[in-house]
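This document starts with one chain, in the form predicted on its own, laid out as structure tokens.
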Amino acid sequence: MNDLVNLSENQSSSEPVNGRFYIKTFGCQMNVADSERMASLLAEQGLEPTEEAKDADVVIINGCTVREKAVHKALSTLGQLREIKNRKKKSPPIIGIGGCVGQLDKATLFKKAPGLDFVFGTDTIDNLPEIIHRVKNGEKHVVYADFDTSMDYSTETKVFGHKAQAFVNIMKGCDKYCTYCIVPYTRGKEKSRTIDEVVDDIARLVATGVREVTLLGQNVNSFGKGNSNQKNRQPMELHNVIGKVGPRAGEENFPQLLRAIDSDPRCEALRRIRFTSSHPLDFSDELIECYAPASQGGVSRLSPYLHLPVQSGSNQVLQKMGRHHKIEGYFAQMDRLREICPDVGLSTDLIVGFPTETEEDFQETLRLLDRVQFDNIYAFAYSPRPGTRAAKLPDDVSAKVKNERLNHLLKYQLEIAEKLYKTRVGKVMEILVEGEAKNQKMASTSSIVGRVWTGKTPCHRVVNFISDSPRSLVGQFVQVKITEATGLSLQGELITGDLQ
């Protein structure tokens, strides 16, 4: 979870033109990308970012509804903001909430959060300037949360400031309707941008200095459904060991998009392509082939990393979740991927304590970890989301058992990750530096006097290292020799600077 999107990296030292803004973000990378867009829109109106809500004239909470805990955090934050508003009666901040919380709860949020001025949804972010203008002019309880009902999806990525990394929305919505998931009700039905538009968008970002893009969607594997493959791009048709694949023959698809980005001369300076999130039903053989070495027909810029949510190791639980895939098919996909790309980094999502989950079901999830050997997992205890089909099932796994299983699962995975990470010791790996590490303890035990920086390898492993350089390394690609490993990260020695 990203509690705060730091939007002040390029903040000007001059006084703001129309005040300051603060954005707090909960949830997935889609929400992080949406917050980037909000920041860019507000900056275009003359506002400047601040790292403290108490100093802001406009405060926005970008909320998540995927889990009950995230909703509670967003509402709790609104309560804290009300206190700030009460203390600043002469010039109170304008307070709004968006994201999936705004989309789902709409006007009911005003009763839950006195002091809230406006609510907006996932499809109305571009209306932010108008919304704020209306509130400034005296309107109260403004709500903009209608879905865009058209089947076309067109946008231009907005990045706040100059960055080496960018999130690029390529599609939105989800048609899977897993029984536990609220996303189809907060993000709508699937619709995709065209390949040409996405490639043009990325080429523009590359020209500004972006060197890594993460392609975003609730299910990027089903990208392209409904878009005609007018340029006859390859592959024309997708296949899957599970038997179900999103786009039909004659439509655009995700492997086509990856290959179009990789082959476009305007994207020559792009170093890495990542994507999230995926669904096993649409994880095609043709997408797996994109992970092959370029000399064997793969996509040269595609990072050797995959996040493919499986949710449970039990077929019985998967069926009740409405996932429509079996664990044997997932194993076959992972085996094929590892055959083509042995060094691929793997992560997944898991839910424990789903209704009817038995101890044996849970043990099957542990066996899944043994079998696949994930680098990382994102695991959660099940909480029913109002409006979903699973909310009608008896929540028959006690909170105590859920927490015990979750803690056991996380500890079990940590041991697996520690063994995997130790195999990296002694190797030299390329890191894209993302910023200074929050924990600077590594510097106190080193002979090098400097700052601890953190970044990720192409296979998405976190690496911390020390540099004595006084300048910022953010956005640089560096070579680091791995010296130590834990179950959460790697440590290394800086070998070379920027490789660009």
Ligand code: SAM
Contents of the next structure:
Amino acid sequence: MNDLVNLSENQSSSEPVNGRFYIKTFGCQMNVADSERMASLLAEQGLEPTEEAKDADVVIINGCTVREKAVHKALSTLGQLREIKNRKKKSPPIIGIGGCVGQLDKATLFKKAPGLDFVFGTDTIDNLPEIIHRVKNGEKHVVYADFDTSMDYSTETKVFGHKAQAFVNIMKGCDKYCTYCIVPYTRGKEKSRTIDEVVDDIARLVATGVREVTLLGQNVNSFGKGNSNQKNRQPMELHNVIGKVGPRAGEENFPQLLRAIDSDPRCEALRRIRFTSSHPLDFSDELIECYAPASQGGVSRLSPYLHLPVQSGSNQVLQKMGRHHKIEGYFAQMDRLREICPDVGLSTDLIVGFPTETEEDFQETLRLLDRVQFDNIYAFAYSPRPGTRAAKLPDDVSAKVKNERLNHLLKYQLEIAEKLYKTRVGKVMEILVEGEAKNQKMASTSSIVGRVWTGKTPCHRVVNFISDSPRSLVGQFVQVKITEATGLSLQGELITGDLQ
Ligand code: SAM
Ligand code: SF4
Ligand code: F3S
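Having seen the form predicted on its own, I'd like the form predicted in complex with the ligand now, please.
To see the whole picture, the full complex is given below, headed by that same chain.
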């Protein structure tokens, strides 16, 4: 509940606050984007970022609750923060928790984490300046964790600092209710921004130097449901090979959004559009057609990359997971996409050890990897989440078997990826540089004296290369010739770039 009271004039949330802030983020890209928003709001309030929790006056945990382990991580971080608070008796930091953990567990967190000052949810991030003021003014245990109950979703993206890459929330919530998943309970009902608003937002970001946007939502394929078609936009009936019909004529939809961004003259300087995440059920033929070459009607800036979570290769498991499609439909979607865009990079999410998963079901998941040839997988051992439908099923695959299956799956995929990545050796690829590589080992064996940089190809593969440039390459597009490949990344030689 929001225990909102009107702020008195001398408590105005627009009053500047001195000091430093630190945010620790757990979870998915949605949380990463939310943390960036929090950082912008705190900086607007006058706080400065710091790299270390021990130096901060305001510490925020942006927590994830998708698996039990993630919740434990957030709570144990709160335990460490309490020790810091105890040590800094003269000027103790204020400590808050937000994200999906804050949303789900609300006021109960104060019992679990003594030393905690405030809790906020996924829909109350913009209240952060107000919350900080209230805590600074001596209020205890402040909670802002109501869902926004309005029908519309309108927001403006906030980017912290000058960046070439930006996450843009285009929708929020999830209405799919897969039986194992807590997200619909932490992110609320599905709501979309309008196409006009998203395009204006991206145009503004492009004007500040953003060159790659990642459109975010739990299910971007169902973007636009409930939004009536805006002026001059062709109604589009969406079909998909799974046999279901997606969003209907008369409402906005995701392919329309991609085309609207791509054709807006204000977005001319944008180089890459990405999106995540998708559900096979709404992954329409019209969206697949967006991956065609621009000369054949495709969306020219759409990156040749798709993350399409499938979760399991077994139909009996998919059915128990409430995914509402069969594996054959997924294969048909992947085949069609590869036909239209042969160089597309593919990734997926998989869960092993879901209740009743047999060895044969697991073998079907391995066969799925052989069949689709993903560049990358994100695999997890099933973790029962209280309140979900699957939590009522017996968690009958032992922890030992779950771990064995997970390790086997990851090893199996690594071999596939290594073979796939090796086919790239010798090719020249465009890389958007994201930063200096954590591992600088490559520099010690190279004839070039310089730093190792890391970035991604249009198909989302990680590439490391060395440059002797004394300047930062972050945000630059460079051409790199691939020289080596492992199952996790590519290495290359810098050829040219936007280097100024
Ligand atoms: N909306 C996206 C989708 O449909 O794939 C992302 C959902 S969730 C944030 C990311 C991934 O976590 C899921 O795709 C699933 O593989 C995994 N996951 C969700 N609930 C889980 C659970 N109870 N146990 C293990 N993994 C889980
Ligand atoms: Fe969770 Fe399923 Fe929604 Fe993805 S689509 S967030 S897995 S309920
Ligand atoms: Fe975790 Fe919430 Fe994302 S539960 S995975 S942070 S939507």
